[in-house]
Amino acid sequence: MILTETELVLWGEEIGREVVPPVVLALRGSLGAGKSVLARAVVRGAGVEGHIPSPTFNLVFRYQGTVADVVHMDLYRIRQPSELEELGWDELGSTEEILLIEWPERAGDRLPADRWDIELRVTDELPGLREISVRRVGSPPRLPSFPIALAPGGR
C-alpha cells in the first residue's frame, strides 16, 4: 500500500478507535519512515489528547485513552533483548491495551507471538509517500484495513 502522511495519520487514528485490545503493533522501518507518525495517530485515535512525545529517550510512555489504553515503546536505544526486563517487558500486552513497539527487531525473539508487523518505507521513487506492508503474525485481533478511499488503486 502507498499512503501520504495524511492518509497514514487517518489510518492510524482508525486503528486507535477500532482495534480490539490487547493488540501488539510492531512498527518497522528506517529513521524517518513514519513509525512515530503512525504511533502518534494510533494514540490519538485511542482518545488521548495533548502532547504525545516520541519515547526515544524515555523508552516507554503509557497513555490512558477514552477508547483504549496505549503503551508506546521505542527500542532504538536497546542493545540486547536482556535490557527489556527493566521496561517491564513480560507484563506488556497482558492487559487490555494497545502496545506500539518501534524498532521491534531490538527485542529479538522476545516479541509477542501474536502481533501485527507493520513496515514503513520511504523511497526515492515516491517522494512524500510511504510504502506500507502489513503482516499478521500468529493470531492478533483484526486490524482495521486501509479505507477504500485510501487504497492504492484509488489513486
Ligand SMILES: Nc1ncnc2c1ncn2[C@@H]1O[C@H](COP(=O)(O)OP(=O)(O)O)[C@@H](O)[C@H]1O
The other form holds:
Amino acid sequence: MILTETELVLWGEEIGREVVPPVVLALRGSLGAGKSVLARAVVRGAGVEGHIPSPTFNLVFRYQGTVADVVHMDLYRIRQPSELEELGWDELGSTEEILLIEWPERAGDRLPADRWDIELRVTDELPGLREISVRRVGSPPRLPSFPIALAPGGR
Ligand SMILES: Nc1ncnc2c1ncn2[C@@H]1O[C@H](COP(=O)(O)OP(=O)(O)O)[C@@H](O)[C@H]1O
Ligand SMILES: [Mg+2]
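Mind giving me the form predicted together with the named molecule, seeing as the form predicted alone was just shown?
Complete assembly follows, chain above in first position.
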C-alpha cells in the first residue's frame, strides 16, 4: 500500500484508538522512512495530548493515554541485544500497553514473538509517499485497515 503522510497519520491514530493491547508494533525502515511519524500518530490516537518528543536520544518514552498506555522505543543506538536488559526489556510486551519499537532489528531474536512487523519504504519516483507493508508474526490482536477511502477514487 502506498500512503501519503496524512494517510499514514490517520492510520496510526486509528491504531492508537482501536487496537486492543497488549500489542507490539515493530517499525522497520531506513532513516527518514516515517517510523517516528507513525509512532507519534499511534501515541496521539491512544489519547496522549501535547508535545510528543522523538525518543532517539533517550531510547524509551512512556505515555499514559486516555485510551491506552504506550511505550515508544528507539533501538538505533543499541549495539548488541544484551544491552536491552538495561531498558527493562524483559517486562515489555506482556502488560496492557501498546509497544512501538523503532529499529527492531537491533533486538535480534529478543523481539516479542507475537507482533506486527510494519515496514516503511521511501519510493524514488514519489516524494511524499511511502510504501507500507504489514506482516503478522505469531498471533497479535487485529489492526485497523488502511484508510484507502481517503484519496479520490481510492488508490
Ligand atoms: N508518506 C509519508 N509518510 C511518513 N513520513 C513522510 C511521508 N512523506 C514525507 N514524510 C517525511 O519523512 C520524514 C520521516 O521522518 P521520521 O518519521 O522521523 O523517520 P524515521 O523515524 O523512520 O527515521 C518526516 O520529515 C516526514 O514529514
Ligand atoms: Mg525515528
